[in-house]
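Below, in structure tokens: the form predicted on its own, a single chain.
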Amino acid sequence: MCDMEVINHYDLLIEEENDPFRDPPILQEYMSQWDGARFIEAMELTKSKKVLEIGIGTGRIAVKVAPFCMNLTGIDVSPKTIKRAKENLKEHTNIVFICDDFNDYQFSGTFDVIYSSLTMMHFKHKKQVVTKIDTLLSKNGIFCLSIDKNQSEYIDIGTRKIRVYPDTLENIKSLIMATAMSVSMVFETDNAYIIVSKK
């Protein structure tokens, strides 16, 4: 179950007009360190693939993915964030939005591609998350994960601090390798590790 503090934090960001989807180009370029062109390319998207984004946020990555897949399901815990994502992505008719905790939600099928960027740090029980991803990933499917190198236990935005659970490359790799997935590629930027896994 997701911490209410996290939900409230992301709801407040929308109220404060903090929407990464609408960031100016210089900030968009900065965020691409976590999930830029190489991250998108690693998904090997085609118009026949069903895709899941864990932590869709306001749609910053989804807008780059939706045109190149059959359908995209985006899940996020924040009601106000999902509402904003629907506004930002209204031109894309192949997106399904779910407001729920990834660990709690019962998905009805599997996905050819699952991806997540800067979301794993909100999950305390990472083994549970990775195991669920494995069950939701189709045979020969791809899982792309971007994790922050920052090891701080809090996101501090001045007016509030949010508890997070930092990830290490070795821990995430070991959790993935304990499933039917295998790590096929790892690359890094100044601020992130990108882990690409296949089933």
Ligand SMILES: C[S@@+](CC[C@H](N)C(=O)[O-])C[C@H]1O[C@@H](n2cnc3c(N)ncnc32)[C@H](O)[C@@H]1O
Contents of the next structure:
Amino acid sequence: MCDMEVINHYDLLIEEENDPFRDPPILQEYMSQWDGARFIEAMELTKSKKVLEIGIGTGRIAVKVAPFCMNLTGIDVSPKTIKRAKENLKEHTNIVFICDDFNDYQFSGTFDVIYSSLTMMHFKHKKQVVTKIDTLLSKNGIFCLSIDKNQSEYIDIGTRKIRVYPDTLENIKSLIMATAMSVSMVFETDNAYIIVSKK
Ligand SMILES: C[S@@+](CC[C@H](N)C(=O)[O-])C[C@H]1O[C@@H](n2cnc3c(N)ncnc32)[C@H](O)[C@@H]1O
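Form predicted on its own done; form predicted together with the named molecule now:
The next block holds the full complex; its first chain is the one shown before.
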């Protein structure tokens, strides 16, 4: 069960018109310091692949993925964020939006690619999340994860402070290696580590 303060925080960001999808190009370039073109290339997208984004947000990354896959499922726990993502991505008819906690939602079927950026720090029970990803990933599937280098235990925006659970490269790698996935590549961006795993 996701913390209500997390849902509230992301709902409020939409009310505050904080939407990275609609940022001017210079700010979009800044946000790509957590993922960027190499993150998307690592997904090895093709028009036959089924893709899942965990924490789709307002669609900043999904807009670059949807045109290159068969279909994209985006899950996000914040109702206002999902509503905004639907508006932002309305031209992409191959996207399914789910408003729920990733940990709680019962998916039907598996995915060829699973990716997530700037979201893992919200999960307290990381082993449970990585295990679920492993069960949702098809054989030969690819899991691309961006973890924030920031080790602060709070997102502090002045008017509110949200508890997060920072990730370390070693911890995430060992959780992945304890599943049927193996780590195939790790690289660094300015603000994140990108871990690419294959099953
Ligand atoms: C910092 S935003 C990143 C959004 C997007 N990945 C991006 O990089 O633009 C984190 C997102 O994760 C979502 N989130 C947090 N905890 C979640 C959970 N347990 N299940 C699904 N989504 C979650 C939040 O609502 C928020 O939209």
